[in-house]
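Shown next as structure tokens: one chain only, the form predicted alone.
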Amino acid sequence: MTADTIPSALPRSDSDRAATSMRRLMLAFLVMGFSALLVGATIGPLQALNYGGIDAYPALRPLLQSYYQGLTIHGVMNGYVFTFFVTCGLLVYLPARELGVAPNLAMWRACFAVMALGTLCVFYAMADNSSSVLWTFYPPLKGSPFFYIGITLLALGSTMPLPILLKMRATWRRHRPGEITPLVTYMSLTTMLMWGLAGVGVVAELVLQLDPWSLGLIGTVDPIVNRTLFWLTGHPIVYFWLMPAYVSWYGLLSRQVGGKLISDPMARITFALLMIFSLPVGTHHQFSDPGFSSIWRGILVVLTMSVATPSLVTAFTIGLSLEYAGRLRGGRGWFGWFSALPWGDPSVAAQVLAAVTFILGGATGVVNGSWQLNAIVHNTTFIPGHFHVTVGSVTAMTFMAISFWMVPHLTGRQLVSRRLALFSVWTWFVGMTIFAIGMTWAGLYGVPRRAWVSALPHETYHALYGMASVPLALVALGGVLLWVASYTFFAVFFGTILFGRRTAPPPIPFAQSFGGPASSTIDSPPNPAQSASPLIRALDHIWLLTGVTALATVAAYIPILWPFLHHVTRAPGWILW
């Protein structure tokens, strides 16, 4: 399969037009997503400087009125808009190319339009300082109807790739009966099925409670029920951030480093386990909330720790695949294979460094998921320290890595500077590591998260947080480095689109596993060897996996929601800005 055509039953002219439309739409998803990151990353270091005792917000009025307005914009633009647009582009485009089947372009365009409209609504609500409710938008804090309607549109739009994927897979299976879903498509589909189930929580919260509440149709809401519905979605969203990065690690990276994927079944097991384990455990974010029993809190600890299993499988499988490639490249000894990897390729460097930072993300996640340890770090800077080395490193760096080959692939333009791309990757890695270490370390001193500490009088700030002066200085330093890294990256990203030299578009680096086919497109030769694997065949029953996940989620949430629904708290809205 070439970079410019989609093998299919379509006439060649129609196929070429479909390929061109796909490339343009994929580029639009990337530009929209990374433009949101540009906004969020511009504001992000202001939060870091805040913890270093530097209050930049008074100098930015009337553009930004407060720390909380800035923090809301930072969280929403990075956590929702950036990740949703890039993911909803990648998880349609890559499977379409892998299968050689054109997606439903009308549905894909509608996905973009719905999320773009949602982005405009939510950004308007944040920019006019009417909705500084942070990215979790917990009631009874109350924002503008534009905010909640915008989030509703973003949530609904982000599920629209699911029917597109299902239709492409059905088309492919009709032409290749009895064969197993190709790996990238399988991983993309399980991700979207997981997200389709997870989205029920926040959509129910918004449509049944927050949307009508903000419009004045109802006078009160129940904060604890809304928190529970939010975390039904809010924990799996971490995997909606993470799983697209895993798609690249499993489905592309081993080809990029010059090797093969060690195990196709391990990749499928990882995604099946992530789908099943990610949904039932969201209420571990509510360990400090009242209203549900200690027995269920203990069960949640066990369920939460189970999510570490697919991450450990990934560490083993990707690590071994990288080692195989490194040794093919001449690496010797225990660690020679690591230095032999193609570190001059910014796409490879970004993904490998993202995987390294995820070690810290996984370790801190174990602390957050432990009932007793969580009591120590709850609502401290330890928490954002943790998720900045998940979404801020694994997701952001992998998406950056993908853009380094995908923008040339989509536009036929070379990167304007590989050196600048590498500089942005390494600076991001160093800055995020310093930032996360500072945040988690400061959290152990009890420094609160989501606190405008720099607005305190100088003497009060040092009396309260002087003991954490070193980690808080690291937070500020890491934030400044991330600022430099992000603007360097955007110079490469937008510079390539606008000014890159014309070149032949590089192909998509789809990985090949040991024993796997070189191609899985609809018109490639049959692959009976793959269909003979019992494990892969069992995992291909995606609706069975979906049913198991749904049942496990219902079983986990009914005992928690039931007492809340029978002891309703009616709270009016609070507007504190």
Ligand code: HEM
Second form
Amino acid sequence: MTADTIPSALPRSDSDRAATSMRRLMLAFLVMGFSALLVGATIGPLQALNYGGIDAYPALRPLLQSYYQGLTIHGVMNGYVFTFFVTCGLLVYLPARELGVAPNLAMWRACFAVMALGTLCVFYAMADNSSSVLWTFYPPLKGSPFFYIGITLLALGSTMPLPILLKMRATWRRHRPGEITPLVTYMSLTTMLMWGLAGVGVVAELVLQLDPWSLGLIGTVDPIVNRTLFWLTGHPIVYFWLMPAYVSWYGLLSRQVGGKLISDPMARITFALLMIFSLPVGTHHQFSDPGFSSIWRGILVVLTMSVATPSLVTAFTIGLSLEYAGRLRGGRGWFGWFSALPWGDPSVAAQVLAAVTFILGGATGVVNGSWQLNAIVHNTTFIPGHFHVTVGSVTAMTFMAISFWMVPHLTGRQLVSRRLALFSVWTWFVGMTIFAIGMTWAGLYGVPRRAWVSALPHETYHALYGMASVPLALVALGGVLLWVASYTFFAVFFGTILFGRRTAPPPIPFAQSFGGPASSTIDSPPNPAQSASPLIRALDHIWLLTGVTALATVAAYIPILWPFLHHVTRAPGWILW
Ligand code: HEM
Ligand code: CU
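Form predicted together with protoporphyrin IX containing FE structure, per the form predicted alone context:
And the full complex, kicking off with our chain again.
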């Protein structure tokens, strides 16, 4: 078949208008995302200095009125805006190119526009200090309508890639009946289905409670119901942060290091399990909330440990794929394969280093997930220590890694400097590791998270936190290194877009894999001899997976929400800043 006989096939020639529009839009998603990170990563180190006892905030007025205003901006810009924009770009662009099917451009543009409008609203609400409610916006803290409406738009916009993906897959299947969905598309689709289901919680919280409340249409809200709805989305969001990074690790990295993905089925099993397990366990963020039976808390621990399994599978599958490539490149012995990887490629270095930090992230996550251990670390700096070696490294570094090949691919411009790019990822790795060790360690001394400790009188700060002075110094040091790392990265990122030398755009490094269907664009020769295992065929029934996930979630949440709905709390709003 040729592209002419398939109206929806992606145009082959890169000079084509549709292909150009796709590239431009993808670049716009990247630029928006990384601009948000620029704001967030400017503020983050101020928070690290705060824990080190240095209070920069009086000098920052009137730009920032308080530590909490800054912390709200940091959490929202990094946790929502940065991750959503990059993900909603990637998970449409990569499948479109893998399948050779054009996405619905109008819909993809609408996704961008809705999220951009949302960002504008939230940013306005945060900048005027009307909404220093932090990224979790727990009621009865009360922000302005712009804040909640902005978050509503961001949440809704971030699910819009789902229909685009479904449509592209349907088109592809019409031309290749009976074949298995190609891997990158499969991973993107399960991520978006997971997120579409998960989003129901926070959208219900916003639309039924916080939006009308902030607009004055209703007088009170129920904090515990809203916290529960928030975490119905708030736990899965951590997988919405991780899974796009896994897409790159499974779908691209093995090619970038010069090998093959060691197991296509393992990648699919991982994504299917992440989809099913991540929704029912959201209430593990409420181990310290009232109103849950201890039996349910026990079940939750077991369920939470099972969601760690697919991440362990990922560690081994990716580890083995890296080893395979390292040995192909001549690496010998126990660790020789590791040093034989192409460390000179900043995109590879960033992803391998991100994977290394994830060891600390996974280990601390298991601590958080255990009810008893959670009681020790709850609301201490241990928690942000944990998630900066997950989303702050795995996601952030993998997205940087992607930008290193993708910006040249989209713009036809060479990276302005590989050495600066390498410097930025190594500094980020070292800085984030020092920072996270400091935060988790300080948390074990009971240093509270979300606390403007540097505003305390000096004697009080030392009396309270003197015993944690070594870890807190590490936090501050890590923060300063992260400033250096992020500004170097932004110099490379924006420098390449604006001033990079013209070059032939590099192709997308789609990996080949063992045990999976041959990668197939819509107009490549059909692949009838493919012998996918029954398991892989079963996993390709995405609606079955969706149904199972929805059922498990309903089963988990009805017993929790039912008693709450029968003992309604009516809280008026608080403005504490
Ligand atoms: C919170 C520092 C990058 C997401 C924090 C906190 C610190 C910090 C010290 C804890 C503040 C507190 O509990 O009072 C930094 C530094 C960064 C950085 C130095 C390097 C540039 C990131 C990235 C992300 C991120 C890349 C996500 C993509 C968050 C979130 C919170 C947070 C969601 C929670 C805010 C809250 O508790 O309300 N950060 N961070 N940070 N950070 Fe970062
Ligand atoms: Cu969680």
